[in-house]
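Just the one chain here, the form predicted alone, laid out as structure tokens.
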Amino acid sequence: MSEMHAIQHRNFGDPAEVLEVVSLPVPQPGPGEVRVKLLAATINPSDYGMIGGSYGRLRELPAVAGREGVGQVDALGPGVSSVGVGARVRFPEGGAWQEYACLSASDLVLVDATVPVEQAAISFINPPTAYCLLTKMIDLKPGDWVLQNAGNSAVGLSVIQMAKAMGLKTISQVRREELVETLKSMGADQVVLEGSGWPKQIKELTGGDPVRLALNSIGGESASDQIKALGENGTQVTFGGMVGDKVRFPTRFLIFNNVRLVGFWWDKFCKTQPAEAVNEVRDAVHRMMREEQLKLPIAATYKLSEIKDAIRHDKNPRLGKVLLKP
């Protein structure tokens, strides 16, 4: 064994256009640090963004693609006593589209071997991102509403599952009426059709109760109903901008309701925030994934090889995560 598969671009540009599949040599450790084999990745909106060049930060050219994985240490350099072949990690975040890579022991995120490996994949940046946002943000109490655009994504079928353990009660927002039962299947309190002035509707919708919570990740037209239904002193938090329209400013709602705008960035948090605090959150949510409180749909899973047609399958209407296996 003495190449490897991995998706690399040398620009930065349309996905479809600047990804390629290349060989490169397989990693061996130096001191101090273990080689990961890859045992699943997904696609995720930011990994556009980082391919594109206008994610927060970028990586040098040419590059790996692919923030987020699990794998298995495959391999010791010399000197690594503290973790042991076999054991399951995080894949390496600079590059997790590659068959290996190597990464310092000290720097190992463990993953307990109970997670299943494709919730694993998929359990680094979405899961904690639902978690702090019902958790760090305000301080919600049961029977809270919570009110999220993008319902279907893998950051709102967290919301869903976790607000439900948590005993609070959401409102989704989606695009497409096929949804609406999906959602509700899995937890959700009330789902919404985008565009149908369901903000009208909102003391029908939670029996007269104030909406708490707010969580952005679309921008436009879907932000700005939010405001709409938000109650007195909510607060909404934006964490993405997946239409990248402007939201026009609620004079009205921030002079006479209160309300509070504000945003959230995981990679911040990870930044900024003790180690203690980040692994909180990821033990968090991979124990409510071994308890099957928080179980993400896989929508498909392709081949390393197969990553134009991963792509093409990410960008079109599904419920589930597409996944990459080498």
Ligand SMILES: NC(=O)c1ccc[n+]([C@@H]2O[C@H](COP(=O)([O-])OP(=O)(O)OC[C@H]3O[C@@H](n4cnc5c(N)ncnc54)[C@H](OP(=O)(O)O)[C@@H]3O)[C@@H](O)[C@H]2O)c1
Given for the second form:
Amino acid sequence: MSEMHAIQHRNFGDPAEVLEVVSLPVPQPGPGEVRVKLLAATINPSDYGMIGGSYGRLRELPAVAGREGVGQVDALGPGVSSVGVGARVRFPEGGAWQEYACLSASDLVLVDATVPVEQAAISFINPPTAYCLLTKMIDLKPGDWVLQNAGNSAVGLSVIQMAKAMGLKTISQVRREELVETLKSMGADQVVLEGSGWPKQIKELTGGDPVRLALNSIGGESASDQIKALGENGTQVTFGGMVGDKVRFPTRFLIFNNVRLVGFWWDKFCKTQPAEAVNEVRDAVHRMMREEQLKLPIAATYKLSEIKDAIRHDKNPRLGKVLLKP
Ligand SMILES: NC(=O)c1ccc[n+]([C@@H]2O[C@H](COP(=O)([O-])OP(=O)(O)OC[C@H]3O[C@@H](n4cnc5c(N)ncnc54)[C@H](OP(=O)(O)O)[C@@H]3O)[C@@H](O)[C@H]2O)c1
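Could you drop in the structure for the form predicted in complex with the named molecule? We only have the form predicted alone so far.
Time for the whole complex; same chain goes first.
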């Protein structure tokens, strides 16, 4: 074993055009390092932003793509005694779409082997974001209503299941009718169809209670609808912009309802918060996965060498993440 597959790009651009499957030498761990073998990696919207050059932080080119995955330590460099071969760990973030990578043993993020591999692979970005949105933005109490768009996204499904475990109630906006019952079966309290004029029925949906928090990862009309549906002093958190359109807020709701608009970025949370705070979030996610309070669907699994098919699948309507395996 001297060569491995990796998905690389030499330019920023459309993933379908710039990504290539290349053969690279299998890296050897240096002093204090371990080598990690990929078990499964995820495709996320932020990968497209990083490959396309529009994300908040970019890699030097040429770059191995991918940010999220789980692996297993398969070789130790000189002087490493803190971890053993076989330990389950987060795959190094600087290029998760490759078969092996080395990193310092002190930077390892250990993952309890009782968390199923496919759940672990999707546990490092979207569920932690959902957890922070529900616990760090405003002080929510059991029984409070939370509104979100992209209800069937990985963040959205995490919000639904975590909210249920926390005693919160959710309204999820989706753009496909067939998702309504599916999301309800996963714990959603209310599911509404985008563009159906649902904000006018907000009082019937909540039984008259105010919506305290709205989570926006879409933008455009979907985000404006949220602002109309928020209760007085409600907060909208924007953490994604899938339509790539500006959020046009109806001014009167900021003035007369004192609605507050803020943002959230998990990458910044990890960079600015103490390690204990980040670990607390990761541990909470893994505990919920272990106890099956949080279980995210997998839409399909592809080999690294089938990256173009995997991306085609990912860009089509689906429920669940598309995974890559060696
Ligand atoms: N700020 C942060 O720290 C942070 C962290 C994690 C994720 N995010 C953001 O959260 C969002 C969800 O990520 P994810 O990985 O959970 O997503 P995902 O599982 O890949 O699902 C994508 C979702 O976006 C919807 N969507 C795609 N294009 C759309 C459009 N033009 N209009 C309306 N809906 C559209 C899809 O709906 P259909 O199924 O109907 O196509 C689906 O619900 C993304 O914007 C991502 O960048 C932000």
